[in-house]
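Below, in structure tokens: the form predicted alone, a single chain.
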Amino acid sequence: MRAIVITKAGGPGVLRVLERPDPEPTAGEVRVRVELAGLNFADVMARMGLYPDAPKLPCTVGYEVSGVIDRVGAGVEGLAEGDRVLALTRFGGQASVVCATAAQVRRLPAKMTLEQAAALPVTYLTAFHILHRVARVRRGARVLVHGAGGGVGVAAVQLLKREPEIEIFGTASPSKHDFLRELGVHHPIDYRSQDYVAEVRRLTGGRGVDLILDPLGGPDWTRGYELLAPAGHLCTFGFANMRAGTTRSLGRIVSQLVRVPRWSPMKLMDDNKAVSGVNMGHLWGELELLGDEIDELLRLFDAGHISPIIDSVFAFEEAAAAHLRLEERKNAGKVLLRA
């Protein structure tokens, strides 16, 4: 099989496809010929040696693949040679060829294209977990969604679309703003520009808003928590402000570590205010939670409710720039790769 491969912590310029052997399923496993994979911030925090459960250096990362079955392994029902499916994958995912837990595997709608299938596991689990199960979003709430153009804020607008009198504010450069509206995002706010807590101030009558989805951490949480309404709740997924660059900076880490904010459980509960995070990879052993939710998703796609887009397709031996257009924040949508 052919693998990307973190040689190293750095750069894009780390990244090679190497000839790997092909893994064997093992019982309860199954076998997928892959198509296309999914490209995660998480990935590209592995590369510059920021994710702390990436696997050791050399590695393959990947959490979501979609393909068809080559080999099935013993016990596995339900799942058959031939199948079009999608796949969560705790890292190995960007191959040609990767073995999944079958609890983890998902059949595919007719209508689900493959390229719409990688794009859909991480980003719309996390923001569904975030909305439905960890804030329970509710009728007429004002929702913030930091990096609204990218792939978990897509997920997140089309999500919250569904429900009655949201009103939805995203963070986004400029030339992701006519997108966001379309997509259904009320507020559009140019976070190089405009300091956004003043304009989610002005534009709320300085009430704030009840839910922040925030992948930035750092200052940014302390930011957050103020801008939030009473009652409001704060879901941190992500800690994007400690890279600066494509490669690792020791002072930069240093400088978003020292400025993380700590709540005590009597802060909170004088400001009627809750604080969350959420870790997908972390909850990797919880099948059930996570089958639940995928099959939702999966319901939700077929019912015409939420379609992933796809802002490009890069070859695996294109990784390197797929990397850079996400690290630069210049997709409108998922970046996959194609095996």
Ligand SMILES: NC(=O)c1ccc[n+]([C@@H]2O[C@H](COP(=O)([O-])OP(=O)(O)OC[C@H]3O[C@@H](n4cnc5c(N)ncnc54)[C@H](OP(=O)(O)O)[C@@H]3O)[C@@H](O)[C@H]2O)c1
Given for the second form:
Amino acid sequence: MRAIVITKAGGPGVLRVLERPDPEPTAGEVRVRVELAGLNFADVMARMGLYPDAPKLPCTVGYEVSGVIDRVGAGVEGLAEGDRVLALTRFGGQASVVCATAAQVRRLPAKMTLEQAAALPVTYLTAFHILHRVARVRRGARVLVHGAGGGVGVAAVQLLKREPEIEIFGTASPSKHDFLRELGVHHPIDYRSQDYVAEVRRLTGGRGVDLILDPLGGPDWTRGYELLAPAGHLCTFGFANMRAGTTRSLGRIVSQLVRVPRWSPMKLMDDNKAVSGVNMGHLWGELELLGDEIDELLRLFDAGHISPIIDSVFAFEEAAAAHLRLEERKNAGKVLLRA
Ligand SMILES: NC(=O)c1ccc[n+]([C@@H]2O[C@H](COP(=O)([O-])OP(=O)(O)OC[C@H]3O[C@@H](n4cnc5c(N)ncnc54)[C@H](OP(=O)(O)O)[C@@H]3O)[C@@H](O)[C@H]2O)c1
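Now the other one: the form predicted in complex with the named molecule, given that the block above is the form predicted alone.
Starting with the chain above, the whole complex follows.
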């Protein structure tokens, strides 16, 4: 098989496509001939040496694939050779052949393409988990989504559009604002040329928002907390601010870490605010919980409520360009890798 290997921490040039022996499925597993693998921001952080959860280098990362089952291990029921599937992987998904336990695999609805299938797991599970399990978003809420044009952002906006009377504020580069308006964001905000805190305050008559989805981290967590309306909720789920260029910078890391806020339970109580955190990677083993969520997402897809948006598809050999697309914040929707 072919696998995208992060040979060492560094810029996109450290990525190589290497030959590896095909894995064999053990009992309870199926083997998937991968058609497409999802690329996530975490993969970029892993390449830069900024993702503590990543396997030891050199390694192959990748949380999600779509493809066709070509071998079924002993004891597997309900899945068969030739089935079109998606699979959750941690890690090793960015390879042309992967094995996964049957519980991490789902057959695709007939109308779902393999592109849509590879684009769904990480982004929609993250957004769904935050909105419906952790924050329990409710009718009439005002919600600020950072990185609204990225993979998770688009998924969050589509899921929010199903809820009644939600008002959506989304930060993004100006080139994505038309795309976001079409998607249903009421207030796209150019965080690069504008202070998003001041703009949200202006738009809400000073009240702030009920829920913030923040994968930025560092000082933005403090700013978000201040921007919450009474009984508001800040969900932290990433630290994109940790990086500035394409390689790791110790100065940048330290300057961000020292600005991470520390809230005491007393302060949260007195302020009537909630702060939560989500790391889906650490839930990847919680197959019952994730299984319920992925099944619900597949139902929502079948009913036409969500539809993954693909920004671009790169061949494995173009993995460096795919990483750059994310790093340069150019993607509107999901970036995929074709095996
Ligand atoms: N905790 C979890 O379980 C979990 C799961 C999935 C993703 N995440 C996190 O969620 C974030 C979004 O993931 P994704 O896969 O949707 O990424 P993505 O497709 O690359 O989208 C992220 C978008 O955020 C915007 N952005 C704003 N500030 C940024 C910054 N400092 N660095 C990079 N991008 C910035 C960029 O667009 P504009 O400049 O146009 O706004 C970018 O396109 C990442 O931080 C990721 O690590 C966490």
